[in-house]
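The chain that follows stands alone, in the form predicted on its own, written as structure tokens.
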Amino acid sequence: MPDKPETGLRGLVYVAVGVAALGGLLFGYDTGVISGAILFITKQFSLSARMEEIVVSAVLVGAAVGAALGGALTDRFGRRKLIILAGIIFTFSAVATALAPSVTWLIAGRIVSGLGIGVASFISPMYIAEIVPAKVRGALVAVNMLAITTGIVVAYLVDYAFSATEGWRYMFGLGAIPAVVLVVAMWRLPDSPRWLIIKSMVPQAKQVLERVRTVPDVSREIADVQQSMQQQGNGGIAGLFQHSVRMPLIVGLGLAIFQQITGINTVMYYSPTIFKFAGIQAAGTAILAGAGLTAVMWCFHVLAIFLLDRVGRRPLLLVGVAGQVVGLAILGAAFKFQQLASYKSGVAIGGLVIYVSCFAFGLGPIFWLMISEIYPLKVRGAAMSAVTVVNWVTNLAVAVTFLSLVKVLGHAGTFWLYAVTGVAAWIFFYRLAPETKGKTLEQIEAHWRTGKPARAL
């Protein structure tokens, strides 16, 4: 397929990206808010370590289910309606968890929250990837990851604001505000033009593209999508078993698994606990330290936005994963060597900063970006759903085993185990991760049909 000329875009596309990214912000808020709230929930309900893990991890059960259901629903109802549904779920779960009279109610509310997270986690980047042109796709899809981190930062700040009064109910309840904004704002935005083409609504797709592009004629872009669809096989779940989808599915599953088993969500969910392990005992101070750590992550996500369409995906991914391994090794050393006892807090914080910084410009945004790029249009919903389910299931496995691993391996052994998985991740990405910078979604699809290796893209 010949290279397509660069296309411009109108202000509406930035509005659409910003509104869709509210799904990412809510994903981040609901993920991060538990890190501070759990300190007071554990105290109020006298939770054991196992029950603490269940309360923290309940959201992940819902996320896996939400991601699975979202894959089937998005091809039927479209990306826009699924984002609206996620906003409604977020609103309901925020109110439900804030009013929880018991641990059982709280766990149920967290599972419902997870449903919204599971849907938003892949629908938002998919919607953005399908509405923006190739030359800025990396930066604008990465805005969703920046929004996730923004939500986590806001969650930590809210946790800190209510830590003095132990107001964990307010921590959860305030999440309803951006959720309502998402529902109202998304209601007025167009659906993905590529989904409209799938549904044979070409005139409507043309109207959308004319609203978000500055070129006088969008017919070629529509023709490219239609031509690519004609060369694709089956859609949906059945399409995942096609030979041309095998390699992108392997790449996506590898990204999904390694993003989690390198330990990122132990930092997100338990960073105040880790800081307390390292000697910072005051709950408010530990929460504030977690907020600072997440703010560092936010800054490096901004860096990723500027680099993804300039440097490319592969270099950032490989450098980022290598940096995560270094950070985890330092973090383990802080807990292992008695010679560092008087510097434990500083060394541990240093290791965490290196770790989250490298995740923030590498594996963090590139997982969500790449899975929104590498799948053919007919199977994109099913494929993104499948790898997102795997991502959340792996997330759940890591979250429910972290405190147990600490008991068995110690703090140092646990973080060094994550470092070993980071080495395996680097080898996997070096051998299989493609470079999608500057390629249209249709050009990427055409590459898989040739049967060439992923790295040849």
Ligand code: BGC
Given for the second form:
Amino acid sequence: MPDKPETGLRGLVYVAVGVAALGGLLFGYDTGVISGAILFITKQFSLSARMEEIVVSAVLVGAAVGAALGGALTDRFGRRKLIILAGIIFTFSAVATALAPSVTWLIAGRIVSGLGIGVASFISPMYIAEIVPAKVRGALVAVNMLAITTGIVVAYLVDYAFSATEGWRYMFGLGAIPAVVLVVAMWRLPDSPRWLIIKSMVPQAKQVLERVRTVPDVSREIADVQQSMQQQGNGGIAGLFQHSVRMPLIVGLGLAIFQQITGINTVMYYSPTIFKFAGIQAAGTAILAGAGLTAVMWCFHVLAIFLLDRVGRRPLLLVGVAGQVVGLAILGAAFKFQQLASYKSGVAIGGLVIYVSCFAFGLGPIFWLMISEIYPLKVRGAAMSAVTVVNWVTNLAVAVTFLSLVKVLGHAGTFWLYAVTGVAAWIFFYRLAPETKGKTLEQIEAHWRTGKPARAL
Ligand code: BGC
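Please give the other form, namely the form predicted in complex with this ligand, since only the form predicted on its own has been shown so far.
Shown next: the complete complex, the earlier chain at its head.
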């Protein structure tokens, strides 16, 4: 199937991408904001270590549930309405957590915020992938990852700004601003043309495509989607069990699990300690160093945006994961051989920077990108929802096992264990990751029906 119809794109596409990426920004903000806020919450409510852990991880539980519910809801109500729903949830939870009179209220508010994160985390990339042309899909879906990290940086900076006054309520409350913008702006945008087609709203889909493409006739693109849809079996959860969906499901699950068990969130969470270890002592400076690190990630996301549609997904994924392994090996060594005192700080920070940079152009954006590309339209909601749930559950599992791992294996051993999972990830991706660069979503769907291996795409 040639991708001829998808040649040009109009400015509205960029607006749609920018607005949908606000979902990513809120995902980053709401996950990042707790790192600074928790210090003052613990103090105000005199939390035990156990309660502190619950307050921090409540959001992950909510995210897993939100991702689980989002699949069926998006099939039914569309991508646009779900993004609006996520925006409403973000607004509500920002206000509710800012006003929390008790810790129980706060935990409930953080779970609700997690529901929004779970929904936005996969519907924003899905919406972008379905509305943009194949040629630029890698770059434009990766904008969402850039937005996630921007949200994390902004959260760190807001935390820093309010830390002197211990203003944790403001830290949460400010999240309402982008959330309201998301709701209002998304309201005015069209739904995904592919979802409209699946709902037999072809005239509406045509209208949307005419607004976002410069080509004179969009009927060819519509015909491709319809034709591809007719060749697909069941939709929804039942559809996940068909033979042709097995391989993309395995690939998506691998991406979801490996993105987390290579330790990204513990390394990021742990970065202030690594900085301390490297001689950066003051809490304020450590927060700024954390923001600096995420700024480095930001630069490598930009590199990914530039390269994904040029060199492709596979090379970036394989080089990125290999780099993460190297970063983790160095980080482990810095902790193991502390007697290398004079340059240990440089070594630790070097390992950390290599690790996060490689994540930032590889597994970070590519997980969200590939899962929005590899599933047939009819099962896309259910499949993306399922692998996103697995991503959030793995995230939670890594978070709750980290401290015990450090107790048993030490810091060095823990980072080296993550390095070993990185090696397993590399082998898995080398054998199974498909190259989706430049292919229309319908061409990718057609590939799975041939029964050929993923790598043959
Ligand atoms: C991951 C998150 C992580 C974030 C860091 C995302 O791709 O899914 O778990 O916190 O990247 O920027």
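Throughout, rigid core stands for the largest set of C-alpha atoms superposing within 1.5 Å between the two forms. Residue numbers count along the first chain shown, from 1. Values in this document were obtained by computation on a predicted structure and should not be read as measured data.
When the rigid core is held fixed, the Cα atom of V184 travels less than 2 angstroms between these two forms. A movement of the C-alpha atom of M51 reaching 2 angstroms or beyond is seen between these two forms when the two forms are aligned on their rigid core. After superposing the rigid core, the C-alpha of P101 moves by 2 Å or more between these two forms.
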